[in-house]
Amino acid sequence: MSNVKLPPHMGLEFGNHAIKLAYVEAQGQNFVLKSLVAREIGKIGMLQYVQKQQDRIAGIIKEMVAEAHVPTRYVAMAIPESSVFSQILTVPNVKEDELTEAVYWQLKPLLPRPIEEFTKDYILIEHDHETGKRKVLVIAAPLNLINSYREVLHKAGLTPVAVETEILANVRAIQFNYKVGGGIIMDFGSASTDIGIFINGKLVFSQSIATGSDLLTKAILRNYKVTYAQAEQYKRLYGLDRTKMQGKIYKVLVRIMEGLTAAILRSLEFSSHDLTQDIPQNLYLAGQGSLLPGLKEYLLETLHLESVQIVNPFLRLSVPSALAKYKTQLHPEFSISIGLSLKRD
């Protein structure tokens, strides 16, 4: 666990269908969001895109930086949470010098493949001092998959000097600009839905459901046999607003919703077991899908919370003339380069 000083650094994310770039400069006491490029690079996945189609890549993040005239080729960068192992582990009282090697003993036979292949990190979420107990919320993520994602920055000319999961960027965005210490994080994407919780300003769980907003998109073509742009206009149009269409697409979309919120109470439900604390009630919602029409009164009314709202990255930010519209329009897609621009350690 590293509590290095970052240098000034761009955030980069890599989408499953898009790459998006933010730079936020410190400027005394504000933050100001100097740059923001997003490109889409196609359908068939980002995991693909980097692993077998690097020059391609690299070459898009040449123009992109480029065109943000960053000052710098630092970045930091975030990994899909549907790539990161995480689990709540309880290690026993050991010495605070022995916790590390602890953590490794036990995530060890959890892990697919051999632990070597991985890079690993941990959060320490309580300890009990009488006990001498400690829960952790422990990540790791594939290092060939690492490497890849670093192969394309270098083919670039950028130079990696973070590297996180997407949820951690996200709570991070969060905390900048609500000020708040817990809450819920739902990042709605196209590919997967991640779930993360944080508590007194620590991340405690975090896991990936393999349900996107694609899914929804695909329900309505197969109902409507219309083309896919037609199914994605539908779906941002109505989505699930039962007002809309006599409420045609909300009937088609709240099937695989159901499914959805069914999985997220089951994550809410499991990891208040390995939690002492209650699990706060206010939802903080990312990421293009989450502008879905009657999403938030949907997950309002199924999941039975005190709050659900969508996430404005650029709340507390100042923002440039040429950039105003992102201050006035919501654009929750941009959650985690904005996270990633603001680490600072």
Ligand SMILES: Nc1ncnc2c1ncn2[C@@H]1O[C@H](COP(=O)(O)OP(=O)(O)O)[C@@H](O)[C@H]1O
Given for the second form:
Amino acid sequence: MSNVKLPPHMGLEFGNHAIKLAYVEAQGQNFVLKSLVAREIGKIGMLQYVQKQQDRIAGIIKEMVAEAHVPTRYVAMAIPESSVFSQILTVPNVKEDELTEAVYWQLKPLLPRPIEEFTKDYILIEHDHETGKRKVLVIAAPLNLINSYREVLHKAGLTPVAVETEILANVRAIQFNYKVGGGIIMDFGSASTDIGIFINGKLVFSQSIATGSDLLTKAILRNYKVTYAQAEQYKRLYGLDRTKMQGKIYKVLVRIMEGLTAAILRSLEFSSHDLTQDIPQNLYLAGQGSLLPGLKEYLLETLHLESVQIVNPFLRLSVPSALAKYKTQLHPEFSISIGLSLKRD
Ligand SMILES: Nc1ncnc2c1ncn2[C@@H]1O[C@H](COP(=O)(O)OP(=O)(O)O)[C@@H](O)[C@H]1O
Ligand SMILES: [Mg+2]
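The form predicted in complex with the named molecule is what I need now, so please give it after the form predicted alone.
Below is the whole assembly, all chains and molecules, this chain first.
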């Protein structure tokens, strides 16, 4: 989040389900995918693993870096959206050089802990030149969490050069691959669903909803006498396809999805009150949960959007033949790590 040009670095996403690593090299006008690897980390929860299992996670990352032959020690990493505080604030007419301080005082009472315990940043969304009022998206992340990640990286022999939120990395990956200025992002991960809105190339809203794709697996597990692995298989095979298994899996999953889409609609509604610009009607799906059969159609109908597409993070990358399958099959789970590896300043 500074203006310093970054050295070549890998992008690393600390997912709840899996850690993803990507390394992209700029060659003239081309961006070439050099390394890519994902590793499942088991069901222990993200906060627990960065704080209590540092050595184990550092060991896994070390192996990943070696396996992927990453030629750099530098890392851009993302903080999970679920640990990030973000809100649109309206700042009264202040001079340009007083803006940071004005944001500080407005943010302070909104945080659950002392403001000194957070790293803070803001994005200017609108400036009404008549009233002088500005709208900013303020983002704050707990410093102790970031320090835990830094420690894990140091233990893995790596050096962090940039930290940003997951949704910002997703925005970069989508803009790079789809050349769009605006859209809604939905990152359907294992433990949460993160929503972001970007307009004119800028993030204007983000929110994390505590419903992830693992809840779908657990719902199948609760309703049928199956193992976790079988429930996971049913989810991936049949998902929201009503024509499969006489609609039995659909019926179980749709109850969870109704809760999730209601929360998304509330987010969109809420943000439209805060913004003067229209909310884009094109949705980009990231995260591996996006591969749920029937999800695209379900969201299109339920959220009343113009288009829904699964992000292909490799669409505009040059991909060597050894990694070609990542481009031809959909791998939306690499959207964040690719976005991070494309970060330039
Ligand atoms: N083919 C699939 N269909 C539906 N869900 C899937 C599929 N593949 C993986 N998932 C789900 O995606 C989630 C993992 O997504 P991912 O983006 O890697 O999450 P995280 O970033 O939290 O680690 C898990 O809940 C997993 O069950
Ligand atoms: Mg994720």
